[in-house]
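Single chain ahead, by itself, as structure tokens, in the form predicted alone.
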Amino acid sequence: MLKDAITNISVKLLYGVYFEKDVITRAAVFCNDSEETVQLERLMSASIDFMTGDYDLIGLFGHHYFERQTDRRHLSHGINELGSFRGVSGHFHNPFAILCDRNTDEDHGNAYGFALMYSGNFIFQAEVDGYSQTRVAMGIHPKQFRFTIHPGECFEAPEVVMAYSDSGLSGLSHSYHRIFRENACDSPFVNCKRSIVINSWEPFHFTFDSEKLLETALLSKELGADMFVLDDGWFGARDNEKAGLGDWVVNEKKLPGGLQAFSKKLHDIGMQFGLWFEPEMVNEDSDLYRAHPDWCLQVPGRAPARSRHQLCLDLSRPDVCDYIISAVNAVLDEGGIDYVKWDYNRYVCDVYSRYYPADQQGEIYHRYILGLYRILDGIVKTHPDILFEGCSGGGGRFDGAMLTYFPQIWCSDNTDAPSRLVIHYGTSFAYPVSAIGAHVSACPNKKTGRTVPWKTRAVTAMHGTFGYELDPAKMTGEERNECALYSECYRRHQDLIRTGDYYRLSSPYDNSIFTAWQFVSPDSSESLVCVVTQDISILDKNSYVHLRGLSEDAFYEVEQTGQVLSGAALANIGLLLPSTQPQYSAFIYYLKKQ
């Protein structure tokens, strides 16, 4: 404990330490045991000092439909620094940080991790002094931050969770993966096969009916698929994007008997039942809005900021927490789902509270965050046999503190291939694999225009939680069929993809001819290697991908080649990729120790 004895305020430093993972943590509670009330603009989770300052920086920088893209920069003299001031982690800037040698890469050098755990405004500073020493500081972002703290109250700041390797970035990633799957997430679906989802967005929108909906979950099992998702539209007059957000209940014009009807058909064809909500928004157009537009964080005077024609709740408000938790509780527990995507899908602005007196309103951004925990804990950890998966315009809330609640999140809106294998690249250095939503979407592709095989599309989902986003009737049968092979190998190998040790083996930004990660059991006895060819022009006869993990005197047989290779020859010379493929060709190797 640090304490002042001028002021008698006091700053407990609480640590957690995983020895096994190489990773403490850290936060701060600061306590008023003063009489005097108190305003707190600025407490660090985490203030830790280096005796140098030649390290270089790794950020995850980015934004919609390009998430976490990598940025590596040697620190400079002065402060170094990465946040957000959108009321959200967001797409722009992501709460995780790497410092490391300036020769460290994937496999040797020293690499220190710092990831907040916190889901709002966030700040990451690198400061090097003019004796080039560095200190290193992340916790909430102090802009428009000013919380009252009263005598006997403290404020508790959230957790950084630091990690350290000396064998490079894959054994950093490798200690954030363990303890984020390990001991952050709550959920028991981190431990479980993960069903494959498709969704009702691509093919529907907002109009459908259950008869519509039904003929297309029949056709979704020919894919292999295990869940259908009801998306958008099922809710209050919501029959466009303008109207009904905030009325959580069902529009039986459109799914005669309700949900739990629906529920039923579609169990009895074997498929299991998801359903879409997005609980923290509103439309003005709603019965919601119109019984409380006290309820919205806005400005008195001015016009609301809208984005998507919906306004923000105001989470810090006890009575919204309490409609929320209510609202969603009472159509989870009529029974018969089986899994949630909560959906978050504009930022944070007009931050004023009607609830709190104008000398609090620095405190609402936190406030907000909280509220959303509260609302959380009763609706997510309240429903333990439910899958939840988050969602933020895609990964726009990308973080620990979510992982917390949700196994998985939807890792982008962006389902190109291609601009996906860049994506996932950069959300592994911090994020595990199982948590990282991902699907095969219909070509050519909505955001890009770009066509590549299926097979491509499949074996890029593969890095993830795999599922479809996409129109099944408007594919042939063979076209389903191939999926569902794809659908069988994903089943097959998804105890490796979600608990083995993962390995970047190559990185889209230096390598222009393919883009290739392995995952190997923690016992090293099998492994998972998947490519995907980019720049065809240079691809030749000599192309190899170097494998890791790998025992170097035990041999594994390649199941696709009949092969059978030491596991050192893997790693020095490697696999030989065909030659003569066309651009964004796929390949997929399973290797099984002998």
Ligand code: GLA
Second form
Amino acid sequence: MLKDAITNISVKLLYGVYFEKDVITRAAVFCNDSEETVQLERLMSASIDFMTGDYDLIGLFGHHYFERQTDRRHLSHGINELGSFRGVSGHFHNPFAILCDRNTDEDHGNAYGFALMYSGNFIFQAEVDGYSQTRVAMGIHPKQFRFTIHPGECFEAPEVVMAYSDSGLSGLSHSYHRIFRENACDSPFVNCKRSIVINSWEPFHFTFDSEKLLETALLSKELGADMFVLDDGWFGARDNEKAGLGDWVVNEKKLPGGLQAFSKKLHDIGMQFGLWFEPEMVNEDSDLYRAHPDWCLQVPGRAPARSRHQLCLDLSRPDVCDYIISAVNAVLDEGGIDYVKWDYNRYVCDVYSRYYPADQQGEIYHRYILGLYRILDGIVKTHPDILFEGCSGGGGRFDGAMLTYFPQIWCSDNTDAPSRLVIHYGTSFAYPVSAIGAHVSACPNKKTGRTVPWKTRAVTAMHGTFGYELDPAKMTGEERNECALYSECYRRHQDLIRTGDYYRLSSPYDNSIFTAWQFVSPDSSESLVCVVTQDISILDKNSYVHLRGLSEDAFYEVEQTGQVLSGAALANIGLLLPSTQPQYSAFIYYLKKQ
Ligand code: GLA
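How about the form predicted in complex with alpha-D-galactopyranose, since we already have the form predicted alone?
What follows is the entire complex, opening with the chain shown before.
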């Protein structure tokens, strides 16, 4: 504990040590034991000094449709900063950063990771001072943050999960994957096989009826799906983006008999039922807004900034949180729902709450996030039999705190496989593959217009929780056969994908020939290798993929080629890829120790 002798104000530093995982967590609690009220304007969760060393900083940046791309830069003198000021951890910068030696690569060198367990505004600073020493600080972004702490009160800053690897970036990622899977996530589903989902959004958007949906569910069951997810559009007057958000009451014109009747029909054909919600938002054209116009964040007397025609509900208000908990639970408590996709589709701005006095407005960004966690506790934790998946305009709220509630998070609205290779690569530095929501969608892709083979789309979606986002009625016979084949392939290998050690075998930024990744079982007895070719230059040369994580002196049979090769040969020489393959061909190899 650090105590100021004059004012009696103290800061307690809280540490958690996960010795086996090379992880230390650190949080800070500010306590006002003085006789006066204090305004807290900045409290970093961690502040760490690196007395020696010359470092690179790796951050994850991006935008809607292109989340978590990697950026590696040399730390120069002065303050190097990453952060979000959008009320949400965000598409633009992720609350995760790596400091590493200049020559650190996937297998060698020191790497230090910092992940903030928080879903709102954050800041990460690395200051290289005049003596070339580096000070790292991470916590809630101090901009527009001002918390009133009365005598006797405390303020808790969120935890930073710090990991260290002396064997490069793969080792660091393994620590994060394990800590998020084994220690952070509270969901009982984190250790379970996941259902193969078919989601209604890309094929139907807001235009559907129950007959069309049931036909889709039936067809997709034949192709290997286990669960039908009804995305946006099932409630209130939600026929487009402009109306209905906030009114969590089924639209019986689309679903006669309601959700229960629809769920029963799905269950009768052996399909589970999933449902989309966006509980934190409201359209002005909704019964909720008409009844409670003061329930959204809005500066009085000024026109609010709208995004996707919606406003943010004011989660700093206890009555709004209570409403959301009871409205969503009223739907879930009727039963018949096996999965929820929890969406969040705009950034926070106009941060003014009509519930609090003017001098507390600097608390609203943080109170929003505390309200959100209270809502999630009241909905997610009271329904342990429902699998909850996070989402935010694709993957805009992919952070450690969200992973405590959601064992999987939709990674991006961009389902184009070559784009996903880059997004999955960046996401994997911090977050486990078991958390990455990835689906096969129709081609030409709606976002990029690109057409790639079915196998490539399937192998890419196996870098995650696997599912579909298409209309099976529009598929050719050949596509249907491939679909059934890869559903089966995912089902067979999903334990290895979910729990195996994950290796980035090549970077989509540096290797223009192929992107490859590998899963290795914890005892190194089996492995799955996935490759997507990037460039037709593979036509002219022998390309080898160097494998990792295998026992050097053991022999492995490669199921697809029948070869038996030593772990040493697979690491040092590699697996030879077939030549004469067009761009965006995919290969998958399963290896079993002899
Ligand atoms: C967001 C999600 C999509 C879909 C739509 C529905 O964009 O990322 O997957 O659920 O909302 O409005």
